[in-house]
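Let's start with one chain on its own, the form predicted on its own, as structure tokens.
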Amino acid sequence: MKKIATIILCAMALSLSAQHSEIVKVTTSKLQWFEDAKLGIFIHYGIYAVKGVSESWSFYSGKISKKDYFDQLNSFTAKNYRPDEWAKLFKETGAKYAVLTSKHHDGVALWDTKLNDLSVVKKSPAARDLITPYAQALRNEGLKVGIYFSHLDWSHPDYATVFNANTKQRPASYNIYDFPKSGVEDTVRWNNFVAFRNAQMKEIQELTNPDLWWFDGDWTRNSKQWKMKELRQEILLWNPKTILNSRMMGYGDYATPEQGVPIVGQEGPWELCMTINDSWGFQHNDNNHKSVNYIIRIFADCISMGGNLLLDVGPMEDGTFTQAQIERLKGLGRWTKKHAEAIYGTTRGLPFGHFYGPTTLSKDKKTIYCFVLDIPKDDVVIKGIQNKIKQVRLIGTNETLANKRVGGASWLNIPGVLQVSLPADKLDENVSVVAIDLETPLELYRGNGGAIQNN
């Protein structure tokens, strides 16, 4: 998605990275279904799947011309577009929500607005609203609606026509798509384009009401140019309950960071957006697909440190995914299903040091559960637990596991390491799951240990 193409793009995209980290304190009770989510689809689907090209970039960044990308509209059918069966899949995964992109960075509406002619509907054969029948699809399989839509829109005549106000002089280098090419501003042609950004939302909302926004493309200008206070506000005033997420420049409710793993989760809510390839959207000769394996860790990692996976997919343009696609959102559901105990209703894990691998904790914070990666060499080690153990359990089977305690110091009341003997045989297949159970609420040693004064 954000593959800059220019010097200055990337410096302005850095400059504003620290305020996509700023989200607004909401209420538990609005984010609560989020957070337990856990795991969610991102769907980017568009015209420049009939090519197989870089979604809206490829014409940015001159890689392909402006006429050829556009010209894809003329082959995009849309006609194996099943949303029932789409829901039906993600919901086999084991998401709880999914996320559409309603519109790109290409300003290809993939809707019927009334705002322009630059939709699918009137410029397409598929010649119909795509993302009403997704909502209704998700809806009736009890997932969440997400909408992800680009602030910014290369198409529109009155977008490139104010520089970022952050910036103070005109960049010395920059796009025409983004910035005006005269160098002259004219702020009526920009606030124009902002009540056209807001009144596509509004239609959108009416169609749709999704549960969540997911914003793209609002490095470019400021919050103030791009009035985000003003459009949380007015989205709050449509469903007070709607999530949004962190591209607000400052007005999100939750993190969004992207591709990359983070090492230490943050403490509110957060999301991390990977594909499952190399490209967002569908791209031809893109075969390097992340096995199911690797998947699963990183689904692992995220939930272990708070966080969701929104893991991406996308469909050819005749709205089907491949069989590689296809194949690794099913073994990912036969994982989740397996180990829904270990995912569903959980919170962040144990602190980094008492297991060598992701954890969960239930919310009773009774049950930890210890994402065993590889292949154990010896017994599983776990370190720190103060309580009385009930009992330890290999999640997805019947078998309760011997365990015992080694070393400690109890008159110093340093814990002994806590040592799981797991069966070879009864391994999963990608990452296995071991449940302890606790008999009361799971208190931590954290200390340093001490010297023995008495033997």
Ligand code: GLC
Contents of the next structure:
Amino acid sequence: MKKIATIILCAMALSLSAQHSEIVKVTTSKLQWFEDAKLGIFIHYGIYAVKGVSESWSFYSGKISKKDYFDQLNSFTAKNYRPDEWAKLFKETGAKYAVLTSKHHDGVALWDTKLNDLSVVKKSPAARDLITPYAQALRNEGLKVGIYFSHLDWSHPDYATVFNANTKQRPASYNIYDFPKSGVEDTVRWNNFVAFRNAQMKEIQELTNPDLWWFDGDWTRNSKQWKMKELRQEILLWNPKTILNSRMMGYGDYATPEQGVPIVGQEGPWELCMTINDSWGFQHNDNNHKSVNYIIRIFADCISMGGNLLLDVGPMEDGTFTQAQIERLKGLGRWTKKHAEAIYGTTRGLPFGHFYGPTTLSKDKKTIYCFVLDIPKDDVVIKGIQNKIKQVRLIGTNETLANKRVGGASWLNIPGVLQVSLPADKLDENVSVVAIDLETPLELYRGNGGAIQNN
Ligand code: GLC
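Write the structure block of the form predicted in complex with the ligand for the protein whose form predicted on its own appears above.
Up next: the whole complex, starting with the chain shown before.
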């Protein structure tokens, strides 16, 4: 009897773990394209480009009056908006996806929402849906479609109607656009707002069927108030393959550090979003652009630590990019094209200590890619590789590179240091990449050098 019960229990456990691994498999394959993509383009496009003020925040923080802010609607033309040209440019950059602000915190929709009048379609000379042609153009170029959407909406009459349930008091970050003036919770109106958010998302879903929802503005309420769990379920009913960023209070698929380049890559998928200058949207006075070289170095850092880079650009109100932005995108594109092998379809690289710079690894673990950030004074060195080296190459050229092992303690299984000579005249104008092809999948020595008494 006891034996039968044990057999039944084992069978149940087996089937449960099979179910579990099924779930894990589905989730992993859902994120596969994202993890292989490495580079995406973020686009903050909205009425804020007219005066070149910060997106939504400028009226929230009183830098400009609400009236002056929304007056920008009258001059938002999108007259040179050519999403097919955007898509071609993003593809040339080496990006595999893009994310467009369908609605920022100001509440202005870039599509023809039927739920209120606050859209560039009804209220601006642009007078047309901007997100459907964007999605179409990206797909025509084989790029994945990301949609940015702000949970909070500083224009909706029912948004500022509920205190944060955690405090039940006026929060320190009190602002009339976020919280009610009185202490009365109006949950009926809050529920109206959440239904409005969901209904707007449904409209976007039907127009674009996004591959990725990039949420923002979740910080003012808790996940219960936002009904995040239900929202996640709903989105996955619409399309089970959709990927959600982390601004879902624990119900997203990947982490989204912002502006601050991580020092240590987190576990699991992540994406750093970073502006090309200092602003998310277009600002006439912001000429503090990052150099192509700097962007490449940060990009190499991200992929080396298992993440993606989502590089942000802000089109002018007419829908075109400035020359400064185009130059950077194209400069990055020159480099990603030449070094594609070291970027796409690779995984995070070696742990710190083996090479002084970013690295990636081929999926079969038989090639290590070392990103040489500066022109070296001497040979570059890679430490701790146990494997036999097949050859060493300089990516983007036909060069194989002279290399040798120096030192090591074979009786302790400590490999010698690999030294690779780089031909100065063959180096890339930005970052050069050395590929080390191994006979067998990578094995690393991670020890402390051993003790002399073992000699
Ligand atoms: C921040 C900013 C917002 C911007 C976003 C992009 O949340 O507040 O304006 O759109 O970052 O990640």
